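Here's a solo chain for you in structure tokens, the form predicted on its own.
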Amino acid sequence: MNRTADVAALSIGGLEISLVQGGRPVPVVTGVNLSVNKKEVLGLVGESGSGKSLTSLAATRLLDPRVVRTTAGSVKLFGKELLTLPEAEMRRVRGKEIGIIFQDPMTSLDPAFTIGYQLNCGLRWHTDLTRAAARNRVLELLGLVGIGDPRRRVDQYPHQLSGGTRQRVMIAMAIACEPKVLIADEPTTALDATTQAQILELIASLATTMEMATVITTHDLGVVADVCDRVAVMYAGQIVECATTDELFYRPKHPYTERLLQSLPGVRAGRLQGIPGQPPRSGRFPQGCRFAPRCPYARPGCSADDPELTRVQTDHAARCLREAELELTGVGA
């Protein structure tokens, strides 16, 4: 029996992340449990400051320990623990086994070097390709991500490319060594709606053809509706709901998810429904349910007890004390 097939490509368990303030840790992400399987696309959604990017960076050990630290939990790549891996070995994992697409390609790409040189560096570090073979691979990658005229583009600098093309270069860098897991940290930030859709479709297509497990973080539920198999919703450093995309969009089980859906254009007639108030500041989370101060369904007990993330149906979990009694509105209702 092949047990490898039963192991999640990327598994995060009990993850806790703290800011270092005044010499003491201040929790900002608590008890995050996530998993993503081969060829699956998982959307990690939440408002700015919810902990999405911190979770992604913690999974790749890219947090600056002087400012923010992973204080508890586990991150496993096909069962191999990454948090305790020596840094020299972790450098071999990044880029080769886990590909990363960062938010802003203009700050992630080095303006002093051509895109061909930057793509070549990763290939030469992680593989034994010759210089000529690496350049051919670079040209192949540029074509694979939809960049026209690769032989001309390969010698261009980042400032000579449009925002969408720069993001395609970042995708090419992330998949250059055919990683098992791809993490895309808000890959469509500052792009127009048409380019956003093209980039997301490209990532989803590559996840299928290259059989990668993929995590896409974003603040917008709408951008993952067509490309993600499952969605996990984060609020104030916690996962508050996780389900298949259709289940979450049509039958939400957490009030925060319902409010996010109601804020999407075209979901309901009339004015868009915003979420009153502001998310709590990191380290100053309210007692009990962290969404209670903004929740239209909150009762006194919600501020007393901290709910657990509880399975409510097959492949659907929610963190809400009133889940069983609430009838929340999804898309199309």
Ligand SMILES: Nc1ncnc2c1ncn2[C@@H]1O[C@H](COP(=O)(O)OP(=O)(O)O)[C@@H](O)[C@H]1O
Given for the second form:
Amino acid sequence: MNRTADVAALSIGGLEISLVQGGRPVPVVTGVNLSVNKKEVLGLVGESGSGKSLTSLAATRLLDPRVVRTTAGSVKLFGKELLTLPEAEMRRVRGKEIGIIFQDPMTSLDPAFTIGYQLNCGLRWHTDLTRAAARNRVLELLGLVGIGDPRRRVDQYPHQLSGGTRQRVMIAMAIACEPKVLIADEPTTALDATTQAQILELIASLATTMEMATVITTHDLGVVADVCDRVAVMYAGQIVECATTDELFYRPKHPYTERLLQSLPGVRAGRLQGIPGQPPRSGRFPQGCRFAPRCPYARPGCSADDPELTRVQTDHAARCLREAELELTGVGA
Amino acid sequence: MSGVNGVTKHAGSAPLLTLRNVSRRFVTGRDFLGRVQQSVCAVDNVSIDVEPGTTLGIVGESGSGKSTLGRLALRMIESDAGEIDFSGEDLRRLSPKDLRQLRPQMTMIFQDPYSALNPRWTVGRSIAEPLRINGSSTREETHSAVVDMLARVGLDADAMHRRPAAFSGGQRQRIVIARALITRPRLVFCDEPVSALDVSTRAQVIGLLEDLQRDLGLTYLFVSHDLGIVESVSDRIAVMYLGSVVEIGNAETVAREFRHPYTASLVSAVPAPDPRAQRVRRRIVLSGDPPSPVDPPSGCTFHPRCPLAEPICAREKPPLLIDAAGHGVACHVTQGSTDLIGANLLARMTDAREPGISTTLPVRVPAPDSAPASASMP
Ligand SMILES: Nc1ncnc2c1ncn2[C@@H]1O[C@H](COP(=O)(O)OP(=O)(O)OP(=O)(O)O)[C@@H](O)[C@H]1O
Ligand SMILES: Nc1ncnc2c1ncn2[C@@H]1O[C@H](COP(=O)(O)OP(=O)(O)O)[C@@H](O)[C@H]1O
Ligand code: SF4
Ligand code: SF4
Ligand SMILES: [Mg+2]
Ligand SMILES: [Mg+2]
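Having seen the form predicted on its own, can you show the form predicted together with the named molecule?
Everything in the complex follows now, all chains and molecules, and the chain you saw is the first one.
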């Protein structure tokens, strides 16, 4: 292995994000540690409110500082710290070196302009392509993301496109400058099952062909089973488990992951399991293990001590005090 | 239009709901040249039966007509043609007064628990509203009905005094369910009731719907675009494509021994939550969007996307033929076949795809030359 391969494309360490509206900052995301290598797809999985979008926004420094700020930690792009970068330089990183796909395609596409115009603007901001060259590149990009008949589509407005095609346009925008890192925040949550499968395969195949490091966030573990190399599970603002995809599905080491897997249709015959109770409201996390109020294996000790994210195998870490003694059930068991 | 109706022949109790050859068109105005009137056939000659106490799942892509079918069945919108029978009454012929009397027996649960509740009303008022519209209950009756319903959906009685903002998505969906069931309906149309919810909450809400069905003897029309969810809740499943039912049958049969190529593609899109199984499984990723319902393809409307299509498919619409076991398929090619079933059908479809059309990524890079001039590009 050469030296550059040792440096992760994107690495996030000790990330803490806090709400800063009025009074003392309230941490809502704490202890996020992640790293993604070139050509690797990482799934960031968690219930809504667990902090997936905040983490994605913090990594690209798109948080609104009047409301929510990164209060600790580091975000490195090939070893270069991004959190201290001057804003002007960060603007060049965004779009050019890190491509971003946001949760809701309708809010990220401007309804007043054709998709061609919007793609073109992004391209010419980051590159010195001529107008004609940029237009050709736009057509090429639309083809690359599987949009048939790009010459016609390029002059259409967002509302004329189906949800799936709109999401393809978002992907085209994100990869326009051949970024090294791609962050896709719930890219398929608003889409139906067939379209979801199409979009995920598209992202995974682009990640390989363009050699990007990719982070896909989702609340549905089932959808990442075949597209991700590794999966990180988030609960109440923390990573609670991180492992290679097979490890995580077949040998989960955190009770929350086990319960999530049991919530999926098709994992076992009969009734879906679900997880009783609700995740804690942001910033109002319980003492000790944050999953304890919903955990079927909780012991009194679990609410006393904060579990650390502990390595249990090469490339498998879990945040559970009883990890060593529990026999958890994965899929296919 | 097919000459054969989807009449199920299998034995069972008298259906609670029967649709016969029901169709509905929507006028969507004029085309962009301002000339001809455009219309969409949202539901095209559909026949279904739903037995009391069972769940009929309806799956299909966005725009396939699932919601329209449910709304027709409850006569929330009018049908253009066909018969709709609810508990022996022909809904289409019912007078407004009789329909009003029947209304409380048919209710609906919507997809979005966030917009379904009035944010300014207390939860108690929202839940009691259908009783108030009915006008047949006293204050005390209403109060005890609300308390009872809250307990049934797993919420504390004091939830009644709070407003929707105080509740999470899953809790709100419980409130929506309580409101839908307060009139003690017999038929409940659940339109994507869990699509907006997290996976773990989804399983809770589905479990609740199943418990309530058992306790209250409810009949469900359950719409979802996710075949995995539909399979786990349904007794029977109808698969819709561009307004038509293309396959119908027992849930197990449709999900495992499916015979329609479109069902096969839906099955292959269901995420198998098992990485190894998922990797060996070959997905049929349908290329492109579903065709426009304004101008549906000729013959079998699935033919432009179907890997098994033969010349006849573009000419004639295949009828939905239902066998003795109640399994119906509308496909020229698979109908008579003894081996184009389930996994075999899937394998045949992926093989058929190999030459020419990619099963994964349709990469088509246009030639960079001579792009037509465009006014909207800077
Ligand atoms: N009120 C209406 N006016 C015009 N067209 C309509 C109307 N309601 C539905 N349609 C059209 O009828 C077709 C079927 O719509 P429907 O809402 O039943 O689909 P669906 O299967 O429920 O889709 P989704 O999964 O997106 O909810 C679509 O093409 C839709 O655009
Ligand atoms: N702008 C904001 N103001 C207040 N709270 C916020 C804001 N953005 C996010 N939060 C809170 O932070 C938590 C994490 O949010 P988010 O990252 O959006 O979760 P996810 O993407 O996993 O659903 C949530 O509880 C959310 O309510
Ligand atoms: S630390 Fe205790 S409560 Fe937390 S996940 Fe482990 S067993 Fe459950
Ligand atoms: S009738 Fe022909 S086009 Fe339609 S599903 Fe069957 S094989 Fe495919
Ligand atoms: Mg989010
Ligand atoms: Mg609908």
